[in-house]
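In the block that follows, a single chain appears as C-alpha cells, in the form predicted alone.
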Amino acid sequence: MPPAVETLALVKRFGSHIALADASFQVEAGEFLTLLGPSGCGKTTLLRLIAGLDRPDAGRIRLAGQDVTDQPAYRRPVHTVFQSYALFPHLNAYDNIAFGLTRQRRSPAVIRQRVEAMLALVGLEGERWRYPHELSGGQQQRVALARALACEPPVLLLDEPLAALDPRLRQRMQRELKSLQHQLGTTFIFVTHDQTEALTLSDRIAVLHNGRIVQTGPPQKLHAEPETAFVASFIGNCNLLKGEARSRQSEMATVVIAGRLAPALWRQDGAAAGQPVVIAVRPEGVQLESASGDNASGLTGRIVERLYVGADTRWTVRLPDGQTLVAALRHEPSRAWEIGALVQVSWQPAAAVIVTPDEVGDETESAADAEREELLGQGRQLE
C-alpha cells in the first residue's frame, strides 16, 4: 500500500523568508506522527500545505498515492482540528458534530447514527444539546475531534489542539487522544512544540528546525540517539559538551573533555579521531561523586547551582574549561554537596552520544531558559 501521506521536497516562502525547505517525509496508514519543533520552525506551515490551506512554491504532496498538490482543500480526504477548535457558536454539540455529514448530504438516519456513535466515543452523550460556551475546554476539544472524525477521514491533521488546556486536563486528553487513535486506526499528523507531549503520543516524530526536517524516528530513538546538537537540546534538554575525539573502536569512542577522558557512542559515518566533536548526555545519565583534591582522577568539576524539583535535584557543575553540565540525581544524604564542592563526573558509555554540531536556534535557548526559570520557581517553592 502507498503511504497515507507523502511529501516530496516541499518549499514554502513568505516574501524573502523561507518557511519550509526541502521537506520530505512519509506517514503510513494508521500511524500517529508528530511534527515537533519550536515556534517558527515550519511545522504548522507543513500541516497547512498537506491540508490544502496553502500552496507550496515547489514540491509535491501525495495522499494514498494520489498527487493532490493542485487540489483545493475541500477535495482532499483530510480533516483538520485547530488549536481554537473553530466550533460554530450558534450550534449545539450534536449539530456541530453533524455539520460535515450534513454538507455531504448524508441521509438523516446515517447522520443520527454517526453522531450518536461519535458522542459515545468521546464521552459526551449527556452534553449533546449544550452550546460551545456552555462546555469546558476539554469538552469543546472533544466536540471538535468528534466533528472531524464523524466524516471518517483517512487522515486527521491536528494543529496543537491541546495547547489551550490546563496541564492536568491536557495530560488526560493526551491519554484519551492516543486511545481514540488506536480504536479508530485513523492516520494522525499532530503538531506540537511540547517535547513530552510528542514523546507520549507518537509512533514517530519528525523534528523541524529552521524550516527543515532534521531527524525522523520513533520517540525512543530520538531520545536515546539524537543525530544533531539541536535535536539533543530540544528533546530532553541534553547537556552539550565540546571535546576532541581521541580514539574510536566500532561505535565506541574516547573523547577528551576539559583535559580528561570520557566515553561516548559514535554512530556517525565519515567522522575521524582527532577532530572536534560535540557530546550529548542527558542530565539523568550523569553521575556525581565527591572528589578529594584538584588532582582527582577522571572528569571533575565544581558545584555552582542546586535546584530541588521534588523527585530529584538538578546539580549544575562547572568543568575546568568553563563548560557546564547538569546532573539529575535522586535525593540521598551522601549527595548533599555545598556550592563550590569538587565532584567527580561520569556516565555510562551508552549514556553519551556524539552529535553533529549545529547552531542551536534562539527558540531552543529561550525554551531552555524558560524551563530553567520554571525549575528555579519550583525549587523556591519546595525548599
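The term rigid core refers to the most C-alpha atoms you can superpose between the two forms while keeping them within 1.5 Å. All values reported here derive from a predicted model rather than from experimental measurement. Residue numbers count along the first chain shown, from 1. Compared with the form predicted in complex with the partner chain:
- In the core-superposed comparison between the two forms, the C-alpha atom of E251 has shifted by less than 2 angstroms.
- After superposing the rigid core, the Cα of E127 is displaced by 2 Å or more between the two forms.
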Contents of the next structure:
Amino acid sequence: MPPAVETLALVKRFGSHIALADASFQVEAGEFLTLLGPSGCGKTTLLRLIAGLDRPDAGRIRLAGQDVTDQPAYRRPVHTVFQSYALFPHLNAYDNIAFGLTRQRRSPAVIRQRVEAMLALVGLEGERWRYPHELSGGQQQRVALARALACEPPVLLLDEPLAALDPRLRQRMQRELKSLQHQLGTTFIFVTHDQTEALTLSDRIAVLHNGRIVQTGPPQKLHAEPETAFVASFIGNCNLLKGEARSRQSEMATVVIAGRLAPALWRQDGAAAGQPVVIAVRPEGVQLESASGDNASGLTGRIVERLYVGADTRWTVRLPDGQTLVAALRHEPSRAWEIGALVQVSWQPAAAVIVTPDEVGDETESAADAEREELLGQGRQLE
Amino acid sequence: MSSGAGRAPLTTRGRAGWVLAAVTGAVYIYLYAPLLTLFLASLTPAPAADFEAGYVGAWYVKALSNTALLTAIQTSARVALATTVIALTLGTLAALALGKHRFRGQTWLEGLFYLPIVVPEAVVGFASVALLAQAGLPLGFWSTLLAHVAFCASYVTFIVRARLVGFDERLFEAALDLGATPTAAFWRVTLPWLTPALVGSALLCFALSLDDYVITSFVAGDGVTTFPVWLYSKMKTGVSPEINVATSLLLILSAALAALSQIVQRLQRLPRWGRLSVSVACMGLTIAAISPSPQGAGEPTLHLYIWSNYTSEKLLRDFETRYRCRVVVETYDSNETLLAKLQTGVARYDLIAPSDYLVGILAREGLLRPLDRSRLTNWQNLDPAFLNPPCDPENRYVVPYTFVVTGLGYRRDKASEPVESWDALWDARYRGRIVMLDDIRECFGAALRRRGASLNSRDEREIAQAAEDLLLQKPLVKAYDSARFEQLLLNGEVWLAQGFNGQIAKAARQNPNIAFVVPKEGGTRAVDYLAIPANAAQPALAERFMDYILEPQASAEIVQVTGYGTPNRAARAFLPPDWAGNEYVFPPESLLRRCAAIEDVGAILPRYDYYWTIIKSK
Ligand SMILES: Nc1ncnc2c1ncn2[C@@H]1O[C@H](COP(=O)(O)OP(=O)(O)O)[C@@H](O)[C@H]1O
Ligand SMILES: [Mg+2]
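Switching from the form predicted alone: structure of the form predicted in complex with the partner chain?
Everything in the complex follows now, all chains and molecules, and the chain you saw is the first one.
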C-alpha cells in the first residue's frame, strides 16, 4: 500500500527567502504524524503545499500514490483545520460543518445525517445554530475540526489547532484529538511548535528546521537519540557542549570537554577519533557533587545560577573553558550550593549523545539561550 | 467595553461632562430644528377654505394626488434604482480589482477613484454637461443616469473596499480546501462577507441619487424632472404646504435610507430579516420602476417650457391622447429665466411662451423658428386686434396666447374705502398689508404712473423720484412676491396686492370680497405668445399644439384655468356667462386704453437695476 502522503524534495521560495528547502517525508495511512519545529521554520508552508493552497517551486506531492502536484486545492482529498480556524462568519455551526458536503452535492438526507454525526462527535449538538462569534475558542476549534472531518477525508491536515487554547483546554483537546484519530483511522498531519504536545500525541515526529526535515522518528527515539544538535536542543532542551572525540568502541565513545574526559554515545558512523564533536546532554542526566579543591579529577565547574522549577532546581554551571551547562536536580539539603561554589559534573554514558552540528551552529546556541532565558524568567517569578 | 470607556469621563468629570452634553444637545437642535419645523408644518391641518375637511395629513393626500409630483417621484425612483444597480456592479468590480492586485501607483489610482466624492457637485455637473455635449449625447434620462452612476460608484468602491480589507483571505482558502471551486468560493464566502457593505452602499446610492439636485439640474435637461428638481422648481414660486409634504417625504426617506445603510454596514453578516427585507425592497422597487408611467414610451415628446399656472392638465392629456404623443412641461417665472435658458443652447424646448417685449429680443437673436401658417388651421379664430403686434409685425414667429393686465387687487371688506389709485399702495393705513410684485419694471411702473410719468420712462429724474417713492413705500410692504399675491389676499394676510388680473380674478371667484381695479393713472398690459425655438426637436408637433390651443374649446378651457383673457374671439362662445362677462378677465376697452405695454427702455435700464438693488437690499 502506498503512503497516504508523500512529499519529494519540496522547495518553496518567497522572493529570496527559502521557506522550504528539500522537504521529503512519507506518512503511512492511519498514522499520526507531527511536524514539529519553531515558528517560521516552514510548517504552515508545507501544509499549504500538501493542501494545494500554494504551489511548490520544485518537488512532487503524492497522495495515496497519486501525483497531485498540479491539482488545485478543491480537487485534493485532504481537508485542513486552519491555525485561525477560518470558520465562515456568515454561517452557523451546522452550515459550517455542512459546507464541504454541500460542495460535494451529497443528498440532503446524507448531509443532515453526516452533520448530526459530526456534531455528536465533537459534542456540539446544543450549539448547532450558533454563529462562530457566539462560540468559545474551544467550541470554534471543534467546529473547525468537525467541518474538516465531515467529508471523511483520508488525510487531515491540522495547523497548530490547539495553539490558541488555554493550557487545560489544550490538554483535554489533545486527548480528544488522539482518540478521535484512533477511532476514525484518518491519517493526521499535525503541526505544532510545542515539543510536549508532539511527544504526547504522535506516532511519529518529523522535526523541521529552516525549511528542512532534520530528523524523523517515534517520539522516544527522538528524545533519546537526537541526531542533530538542533533536535537535541529542541526536544528535551539538551545541553550542547563542544568537545573532541578521544576514542570510540562501537557505540561508546570518550570525549574531552574542557580538558577532562567524559563518556558519550556515538551512533553515527564514519566519524573518527580526534575530531571536534558536539555532545548533547539532557539536564536530567547531569549529576553534580560538591568538589573539594584536590579530589577534582573529573569535569568541574562553578555554579553561576540557580532556578527553582517545581520539584527541581536547575543549576547552571560554568566549565573552566567558559561553556555552560544546566543540570536539573531534585531538591535536597545536601545539594544547596552557593553561587560560585565549585562542583563536580558527571553523567551516565547513556545521558550524553554525540550529535551532528547544524550548518548554522550559533543558531542552535541561540535556541538553547532562548530556552535558558525562558527558564530564568520562570525562576524569577518563582523566587 | 467601549461604551463603558466612553461613559467614564462623563461621570468622573461631572461638570465638563454636562457642558459637553449641553453643547452636543445644542448642536443637534441646531442641526435638526429646520427639519423638524418642516415636518410639523407638513402635518398642520389644511384650512377648511381649501378643503372640505381640515384634518392632519390632508396636505399629504393633496400632494400625493398631484400627478406632476407623482411623475417626479417615479422618475426619481427609476433613476435611483438603475443608478443603484449599475453603480453597485461597477463599484464592486472596481473594489475587487483594487483589492486583489497590487501594482505601482495604486495609491494614486485609488485616490483618483474617490475624487468625485470631494469635488464640488457644481463642477462635476458642469463637467458632465460639457462632456455630454462633446459626445453629442442628448440630455435626458440616460445622461442623468450616467452622471449619477459616476458619483455613486465612487461611494460603492469606497465602502466595499473598506469591507474587503477586513476580509480574511483564509476564509476563501478554507472554502477551496473544502472542495469549492474559486467561483463557488467567491459566491459562497467572499460575497456573503461583502453583503452588508453591498446592501449598505446600495441604500446609500439610492439615497444619493434620490437627493441629488445640483448635478441633476445640469444633466437632466428638460424632459427628466426628478423629485428634487421638481421640488426646487416649485420652491421658486414660494413655499406651499404641498412642498412641505414633498420635502418631508424626501427627508424621511433619505434619513431612513442613510440610517439603514449605516446599520447594515456594521453588521457582521446579514441577518434573516435583512435578507428578507432586501428581497422585498428589490421586488417592490423593480415593480414600481417598470410599471407603466403616466407617459407612454416611444412616442414623440413635446417639450413645453411655459409660465407656471399657464396650462391646463386636462388639455395636455387630451392633446396627448389625440395625437399619440407625450407632453413634458417645465415652468419658469420670469422672462429673464426663459431668455437665459434659450441662450445657453443646451436646453431644447419645442414650445415657449415669451411676453411681448421678449419676443422682439428672441426674434432679433435668431432664437425663434418661423411658423408654417398653413398648418395653423384655426388662425382665423384670433381677434385681429392681436395680430401683427409691434414685436412681430408680420406674425412670422408668434401666436398670441393670453393677455394680462397688471393692476391692484384688494379686500373690499378690509380696505377703508374703494381703491382707485396707485396712491393706496403708499397709504400708511395699510402698513404691513401690502404685497408688491417681485418685478423691477412692474414696481417702477406703479411708482412712475402714480406721478403721472410714463411706464417706460427714460428720464433720470423721474426714475430717481420713483426709486425714492419705492424706498419710502418699503416699510409698508409685507412682501415682494410674484407668485402668491392672490393667496395672501385670500387668506387675509394682505389687503392690497399689486398683481396680474388672472390670479386675482380666480381669487375673486372664491371670495367675493376680493376686487380688482386698474388704477386711474393706468396699468400695465401684456400679451404672452406661443413661439417655437429655433432648435426645437419637434416643430411640427409644436405647431399642432398651437393649432390645438387655437380651437375655441381649448382656449375657453385655458381662460377658466388661468383666469386670463384670450385673444381667441371664437372662444367666448364656449365660455359660461360668468366667465365671458367677467370684467377682471376681459377688462373693457375703456380700461385697456388706460394701460400701456412694458417696452425695452434701452440704455437707461441699468439705472433701474441700480435703484432696484438698493430698494431690495435696504
Ligand atoms: N506568503 C508569504 N510571503 C512571504 N514570506 C512568507 C509567506 N508565507 C510564509 N513566509 C515565510 O516563510 C517562512 C515559513 O513560514 P511558515 O511556513 O508560516 O512558518 P511556520 O512554521 O511558523 O508555520 C517564514 O519565514 C515566513 O516569514
Ligand atoms: Mg504556522
